[in-house]
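Form predicted on its own, single chain, as structure tokens, below.
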Amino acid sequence: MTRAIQITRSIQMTRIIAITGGKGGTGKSTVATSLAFELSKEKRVLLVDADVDCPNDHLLLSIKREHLKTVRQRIPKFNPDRCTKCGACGKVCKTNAIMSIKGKNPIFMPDQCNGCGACKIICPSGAIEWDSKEIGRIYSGKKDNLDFLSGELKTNQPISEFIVNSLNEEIEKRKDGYDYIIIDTAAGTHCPVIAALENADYAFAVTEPTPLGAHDLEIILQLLARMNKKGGIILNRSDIGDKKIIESMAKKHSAGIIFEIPFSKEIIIQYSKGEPVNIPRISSIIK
């Protein structure tokens, strides 16, 4: 049964809605882009692609991204004149970014550093200061009336939630100019997903009627419950597989199946062409 969730809003109040999912490949980005594009025909809408490890909403909507800003992360800078070559910094580095042997200058590999600062704290001679490195970029774009933000982690960098945090800063600066902000999170329940969900008023978990879909749906429902996020389930390809396993999971977690999307060849064709996917009545989930 498909039913709408009532998202009430008052005048001049922006609603932030996350489209998320425990499993990749369920159609999360397709739903997010379709919902955002449909809403933008009548409302002021910002779509945020927070799947920063593998952003692709701009491809789905054929949006040309423009570089907005560079995201940097702190890293240690070693002063060889002060270093006593004690080897303490290498011992506390949990990411193995510092190789240190007592009596030798430390060897630093910036790409592996997560900026935790343990090396600076432990250094007995004050030989470590702060520097920074580029870890990703924020992009902006536009599709007709739809405004767009996207974050992208630089290859071989370890901390993607810093990119999501930078997106959250942009959302905070811009949110008063929109009726709806749609956030497309990464799949899973790791730190970048949590960061993307932090400011969401509502979250919809997209899944599919398969055992894998049910398993990963339970994980994301547990996360949403822990974060006290309201929302529901969007069941994609609802007429393929065993819908009862999703209904059972929804009942177990007292979560409603808000919307069902039957398998559609037309959606696949639009998806493959980089056209906004038309999911009939998708905007009804928030009215």
Second form
Amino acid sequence: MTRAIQITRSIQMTRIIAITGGKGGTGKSTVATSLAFELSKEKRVLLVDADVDCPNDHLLLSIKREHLKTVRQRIPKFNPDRCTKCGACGKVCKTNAIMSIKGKNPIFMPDQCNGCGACKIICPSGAIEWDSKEIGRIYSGKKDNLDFLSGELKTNQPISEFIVNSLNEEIEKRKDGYDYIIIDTAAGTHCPVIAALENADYAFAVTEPTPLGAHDLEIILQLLARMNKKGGIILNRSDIGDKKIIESMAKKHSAGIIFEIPFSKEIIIQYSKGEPVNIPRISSIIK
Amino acid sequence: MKSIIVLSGKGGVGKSSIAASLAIAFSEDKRIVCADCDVDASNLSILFSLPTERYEEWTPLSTNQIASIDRDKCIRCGKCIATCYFKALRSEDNIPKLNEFGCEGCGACELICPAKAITLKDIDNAYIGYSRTGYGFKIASAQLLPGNSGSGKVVSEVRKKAKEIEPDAELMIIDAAAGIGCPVIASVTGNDYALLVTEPTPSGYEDMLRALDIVDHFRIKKGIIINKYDLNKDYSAKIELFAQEKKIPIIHKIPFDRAFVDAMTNMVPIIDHDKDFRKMFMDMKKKIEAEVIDSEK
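Can you switch from the form predicted on its own and show the form predicted together with the partner chain instead?
In what comes next, the whole complex appears, and the chain from above leads the way.
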């Protein structure tokens, strides 16, 4: 009896699919927006733009974003009356946000602070309290039936993954209302990409048939393996370049090329105009 | 030593390809060195037909620490779990367990632990090295190990390494990662010139503005290259108008050409592809030189 219920639940569960790829400009956002828009014609779909350094999905779909919430990060506030100028806070700060010389008040550079709180713990005189700074925003939007969330890092703020974490919280709150959640990640493999992949059930790595594409694909496949994520490869611009180098990379990491998108000037034109890009049969990658 | 950073915000607009060909152009009459600061996906040297497996030096690098918990000393007070701002610690059988992906190595848990059960340990989070390219100049690069953090610090190490291997270079050419987060900020700071590569699409334009914010934050002189400019001439005009208003020179408008992709597939820098490309990059070099070097004389 219990088992039967579990099986039913697993079928009804929302599927969270990440679109990633390592290398920039391989077509992650094109695939993510096209897939989400296509699926949304028949299913309940949420598209999440988690490339918070450079979010562009709203531009690709011509979505006007509404401000949903502001993401703030805590930062220390120094009380000069209590400060004994001991210099301990500067010593424990690993991000060089506090410059402190014994005998002088600490100089604080809020842009560099990641809010870890080591300074507050070490301060012997209770001279540090919490303040906060805005580090980014979360937006929402809609394109026909497609619901949309987008995170954006404020420039010169270093910790992108806090914005992604905030998006993850929003996903958690809403996920029961959707059949599919498509997460578009940033390029690369560092913190914000890892945070965006954390909740995904499955990840597609979008790549291109060039040595650079193959090199960066290998890194993202290694990351997916380390995170125990199931994944497949989408080969974009499959007919220009050398497909063999991607095929051998896929084989090396026991990954499959799930879908191929031939080079198309039509796609580039739709993309540059901000129209939903039509990739024929793209929704077939979700079975 | 002067330094030029090539960046774009958006990935895949041709940043590395352009940086590689410009490096070759500059190296013809200058002592230069390259630093590949895209440590998430370090591939600049591939454009010089030099995979990192053939580097003269390629060694582990540690710029990060992570918390290490002594289970015997732990008194299960849970303070470390409550303290970790990155939520990298969670309770497992009342003992803190570390999620390595989340740990920033800040040391707050070590400081709060009343039982001294936590110490920070160095971890190898990247590989770093250098080699001489077939064009005579050297390149330094690093690759962050998948799933590790600390890319900003790795970037600083690459820049340091580039200086070490070629202390007498007149010019350093730096290739940045996509995005505008910590590795890019670490790449941009302290350069003499920033070359913003963009393409005529809404995302290319918006991302260039974001990258420009960083460049302006550090008050760095800059110029713009519009790649594939003829794919959307209206948008190219928009970028040019913006540049004119902000008094930012357009260094070059590169037409869309499949030869670009072909050259890359064959691992030939575009400058070596044919005479026209060569002339184009020599022109760019002259313009940039006038901006970076001659303007000081």
